[in-house]
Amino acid sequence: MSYKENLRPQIHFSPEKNWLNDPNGCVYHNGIYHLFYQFHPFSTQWGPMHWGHAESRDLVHWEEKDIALYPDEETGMAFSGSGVVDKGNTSGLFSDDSGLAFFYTCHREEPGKETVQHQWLAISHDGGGALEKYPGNPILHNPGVKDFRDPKVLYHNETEKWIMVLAVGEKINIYNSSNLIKWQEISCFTREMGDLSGIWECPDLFSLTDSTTGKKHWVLAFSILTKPAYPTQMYLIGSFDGCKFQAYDPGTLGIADYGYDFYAAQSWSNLPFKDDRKVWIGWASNWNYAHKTPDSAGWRGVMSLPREITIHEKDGRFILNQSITPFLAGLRPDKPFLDLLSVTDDQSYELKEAAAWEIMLEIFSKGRETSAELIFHWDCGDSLVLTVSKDHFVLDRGNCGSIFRQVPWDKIEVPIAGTEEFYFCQIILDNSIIEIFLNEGMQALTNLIFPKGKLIKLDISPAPGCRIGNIKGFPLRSIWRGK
């Protein structure tokens, strides 16, 4: 496999072949970032779930490894979960002072019976290469509910307890443990912010420190499986005392990504930073059409770029900021291919052939009536249209893949946060995915695209009173070294 097939993303992780969805078991250990994921190794359609595995030393270049977890008829499928470093060997399962512990949902389906989901434990003695199922599984039995899954485990320093957050229908249960094996329920978080009907999935809980005030905040994130699913990745910011999560504003739900294709985001545990910055990654697809995306090259499924998360206060509200910039520096040339101070009238720019593109610009506008269009063109006639103004951002992919030529999947319209007359926009355009970050990462949009040809041109058309400034365009190198 060359990793150069048509539509293969060149700076995003995708499997060499077959089906991929949710990220799982994200943990850093001994210089290696581990990324596990939901994987069906025998088809490009969803099927009996395994855990695939990839490793990286920089969160940019990835090496696909052997399958980490297998399903079987007796135990069921290996659904989503998380990983931690058991420092101090609190579980007593390791001969050394620490080891890797992984938690996942065992999903068992029996003919004529209801599906059963329990929480299981697997451990690794070799740094994540081989995972062994704990013989005393399950570590957390299903109390008799249909949806009981996706354990995210973390260590809470103040109470010296392990914490597990678990998606249970339309709520999130919280458990604690001293040894990663015996768990007790300590609280439950239910929706207080209006209609969020649908199945909650893949929760995450982590702390972030405001760099300005030094105050620690807690983030509870989760995805919602609905039809139609938009947006899909949500979060709340509040406090966590080791027992209960309390949102500062229970009636206001944060949107981590305004696009259709950012789901089941999971943060890495045990990161090597001195502060409590976090990095997470999401599955870049949507259950409404995930099985219909092109798969002629024998693979289906891609991850977003890893995103460094910080917290930002604006107008009395706390917002997650997401940045991919730290992971792109090594893929850029020394100088940009496009370097323009200002564009106030229609202009067209040829784009050289590249693995992917990063385009940064500032948008100066006084309102929706003074907008600009940025149109990317492929040699097959496909196009992607971005309409930008002071208060709105619209992405139209209706002419960039046949599955997106229907409402509502063709367009995304995002209200711009803030009232400034200009804002910064960063665009990452890979072969079949575009990620856009607005206002220094205060807002993000992730969307799949499926153009048939080669990217050749960018047109910029500002309306009177709108200016596009400080444009820099970088052709990016592929992450698939030697492929």
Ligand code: FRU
Second form
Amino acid sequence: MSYKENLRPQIHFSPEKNWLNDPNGCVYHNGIYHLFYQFHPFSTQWGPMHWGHAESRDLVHWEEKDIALYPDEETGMAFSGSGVVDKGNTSGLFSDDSGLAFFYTCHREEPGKETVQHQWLAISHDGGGALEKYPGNPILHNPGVKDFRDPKVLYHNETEKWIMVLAVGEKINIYNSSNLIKWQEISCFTREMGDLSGIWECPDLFSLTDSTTGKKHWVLAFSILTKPAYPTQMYLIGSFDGCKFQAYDPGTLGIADYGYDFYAAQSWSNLPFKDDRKVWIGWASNWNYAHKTPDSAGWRGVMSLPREITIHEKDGRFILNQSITPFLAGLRPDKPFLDLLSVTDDQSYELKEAAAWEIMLEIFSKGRETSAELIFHWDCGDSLVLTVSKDHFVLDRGNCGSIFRQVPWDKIEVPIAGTEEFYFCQIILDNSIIEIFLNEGMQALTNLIFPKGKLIKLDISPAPGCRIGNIKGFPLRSIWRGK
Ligand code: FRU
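We have the form predicted alone; now please give the form predicted together with the ligand.
Now the complete complex, all chains and molecules, led by this one.
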């Protein structure tokens, strides 16, 4: 085991070996955050899906555990799904008054036949170790549709019912249950917005309470993949009465991440927080090129950092705000390596060797066409260019890995929300992944990068009349202690 290969992220979770995609079964239980994931243990290519498993006590350091779910020869693969703590043993499947219950899609492919997807239940008596398939599976039969998958289960306090959201083609079906075993379809959500056609995958539904007004809102999130080179993790904010999700503004689809590499995000259930905060994590890749990313070190696939999500109202509209900051404190040194109050002309800073970097800065744009350019350089000549203009933030990774040399995967353009002339920008650069949060997490963009060599330098160029302030650069410690 090494975790030291050049492209291996040092503060993001990746499997020691082989293929990983979606996060699954995210549940907190007895002091442990469980992260299961789509896993192919025999190859760096997608294949018969298992559930891999990792555990963390702080959402920062992870320990990879044994495979939790195996595909079944007769019934099929273990596709994506979720996990809950069955408080009060509503299922009657546990000998104690609670236990862990997991829901996943059993996916069967037979040569010459249509694929079939049903929902299955698996339980754990040992706190998330071995998952035992429920003998009465499937718990939810396929009504005869091709895409019928990725169950996310939550508890709805007001109606005292379990709720399941499920991706069904271009819609999301909602079911309820009193015992996690018998499910009734209660409503269905279809899009009324835009031309984003494609198969919806990995839905999530959770509440968030606005800390300024104390009002509770509901977020329906899902991933869409077909339209090439378009953000893939979407959300809508609205109300949910235990039966129907009603978007406040069905015509406006929220974009949870403007990068190309944030997919199938899932929130943890049963979080130990007193307030209504949530934390989610996404698969940091894109089906359009997931099989082409470098795999010579024997692993392929990485998760985003866990993100705390809160809700904010801005000009009468609600947006999700995402923050990784709560999870970084323990990885930072006491003092930043870079600490500059104000830069108004071109500067170049050597970056010392570090596991990963966190760079924060404020850009005062004065409404110029281009207000600042930041360029990261690697010693073999690769570079990554971030350009901030009055209304756009552009990340150009065309010179940062051969698979990103071509259009459309080279450039990611983010329209900057609002008309402010000041942007706060937080950048996490972790070998082969860069996550950027703009304006305190109002906008996020996550992208894979595959530079050659060592990161050596950051050039900062404010346009004439513009200023970059409060630059702080922290070399972060690796989470792979002793590995
Ligand atoms: C999303 C997805 C899911 C499916 C899983 C299979 O990335 O396509 O819909 O359950 O991956 O690995």
